[in-house]
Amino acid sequence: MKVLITGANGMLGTSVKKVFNNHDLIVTGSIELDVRNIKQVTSYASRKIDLILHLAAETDHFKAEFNPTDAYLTNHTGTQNMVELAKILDIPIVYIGTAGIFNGKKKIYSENDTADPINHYGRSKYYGEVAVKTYPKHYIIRSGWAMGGGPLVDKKFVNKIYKQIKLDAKKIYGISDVYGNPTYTMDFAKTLKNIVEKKPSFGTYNCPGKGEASRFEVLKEFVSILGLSKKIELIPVTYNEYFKLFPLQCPHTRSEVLSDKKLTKTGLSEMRDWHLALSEYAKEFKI
């Protein structure tokens, strides 16, 4: 297939480029294809494209909360534009969703649960889902807590821990009562490849890593894998305690745990237990 990839230089894009190496890829970052620019997007209508992998997104919660206009332009308007391109070409589009569209009041979320985002990041990503659902030929694949891309690309929790370690931190705090599914982007990309090649029914699929964890549990596991448990004091704190310690934050969902039952039934999942995936990913971090 000839596959157009937006946001190809990000965490997931880095893995997708490796995993989809048997396909003809049109690889774009924000310079080659600014998804917010409809004229630039529709300029690709003259290309022969079989599938759109729409990975481009503003995923930084802090930036989204304090610059919401940019988040909505990227995550909603940008997605609307890519849907228009898919309609013109009459081809499937894949949109990467997030557990962050839920309010966290339930312990675990299925594909059919009602979205109720509590911050601008979640809201902008949910509006992206709404845009995609206006077009029948779509897959919405929701990720858990992403980890991938290595220290130069990873913008999420694991690399934030690593940056503290590199700064010789003696204490690192982790929230003990916020839960999600650590999700390795290489496993996610392999599952994504299975879906677009095997073509199950269009629709929404949760694609989390296996098993749930708190932020503190991920912190503890990562530090242990790196062999630094005796050198760094790991301090569990509640959500409320953390925001008192570090007040310049945006509200976060307390539970982003996703059910993968629908995906598992397809037999296409490559998702592994998060401990195993983190152990493999940690090899990219040098101490």
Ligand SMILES: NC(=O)c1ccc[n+]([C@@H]2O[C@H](COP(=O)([O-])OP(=O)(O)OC[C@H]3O[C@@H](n4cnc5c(N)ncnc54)[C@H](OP(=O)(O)O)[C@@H]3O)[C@@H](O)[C@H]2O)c1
Second form
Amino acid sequence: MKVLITGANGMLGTSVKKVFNNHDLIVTGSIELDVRNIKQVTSYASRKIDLILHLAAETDHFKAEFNPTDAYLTNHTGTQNMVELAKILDIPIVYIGTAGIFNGKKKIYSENDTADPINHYGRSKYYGEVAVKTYPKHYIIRSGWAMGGGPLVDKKFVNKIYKQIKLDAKKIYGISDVYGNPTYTMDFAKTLKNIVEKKPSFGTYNCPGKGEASRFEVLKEFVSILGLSKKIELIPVTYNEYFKLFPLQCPHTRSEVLSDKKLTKTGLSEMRDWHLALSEYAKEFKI
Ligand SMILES: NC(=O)c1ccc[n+]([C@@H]2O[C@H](COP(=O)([O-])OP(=O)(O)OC[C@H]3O[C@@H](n4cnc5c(N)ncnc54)[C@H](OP(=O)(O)O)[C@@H]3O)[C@@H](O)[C@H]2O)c1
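For comparison with the form predicted on its own, kindly provide the form predicted in complex with this ligand.
Below: every chain and molecule of the assembly, starting with the one above.
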């Protein structure tokens, strides 16, 4: 297939480029294809494309909270623009969703649960889902807490820990009462490939890594894998304590745990236990 990828330089895009090596890829970052720019987006309608993997998004929760206009432009309008391109070409589009569209009051979320985002990132990603759902030929594949891309690309929790280690931190804090599914982007990309090749019914599929964890548990596991448990003091703190220590944060949901029952039934999942996935991913981080 000829596959157009947006946001290909990011954490997930780095894995997708490796995994989709049997397909003909049109790889774009925000320079080659700014999803906010409808003229630039629709200029791709003259190309022969069989599938759109729309990975591009403003993923920085902090930036989204303090500059929401930008986040809505990228995550909502940008997604609407990509849907428009899919409609013109009459091809399927894949959108990457997040558990951040829920309010976190339930322990675990299925595909049918009602969205109720509590921050601008979550709301802008939810509006992205709404835009995608106006077009029947869509897959919304929801990821858990992403781990991937390596130290130069990873913007999320694992690399934030690694950066503190590289700065010779003697103690590192981790929130112990916020839960999610650590999700390795390589496993996610393999599952994504199975989905677009084997074509289960269009619609929404949760695709979390197997097993849930608190941020603190991920911190503890990563530091242990790196063999640094005796050198660094790890301090569990509650969500409320963390906000007192580091006030300039964006509100976060308490549970971002996703149910993977629907995906498992398709037999297409390549998702592994997060401990195993993290131990593989950790090989990219040198001490
Ligand atoms: N990271 C997570 O924990 C997580 C969890 C759930 C869902 N997701 C979703 O997964 C998808 C992939 O995210 P990721 O983890 O790979 O994030 P990422 O590393 O931040 O990558 C996102 C990419 O989007 C691109 N981008 C930003 N604004 C753009 C624009 N206006 N036009 C075109 N490209 C633009 C950036 O490209 P340039 O570098 O070229 O500027 C960036 O490389 C996103 O839809 C995200 O919402 C992520």
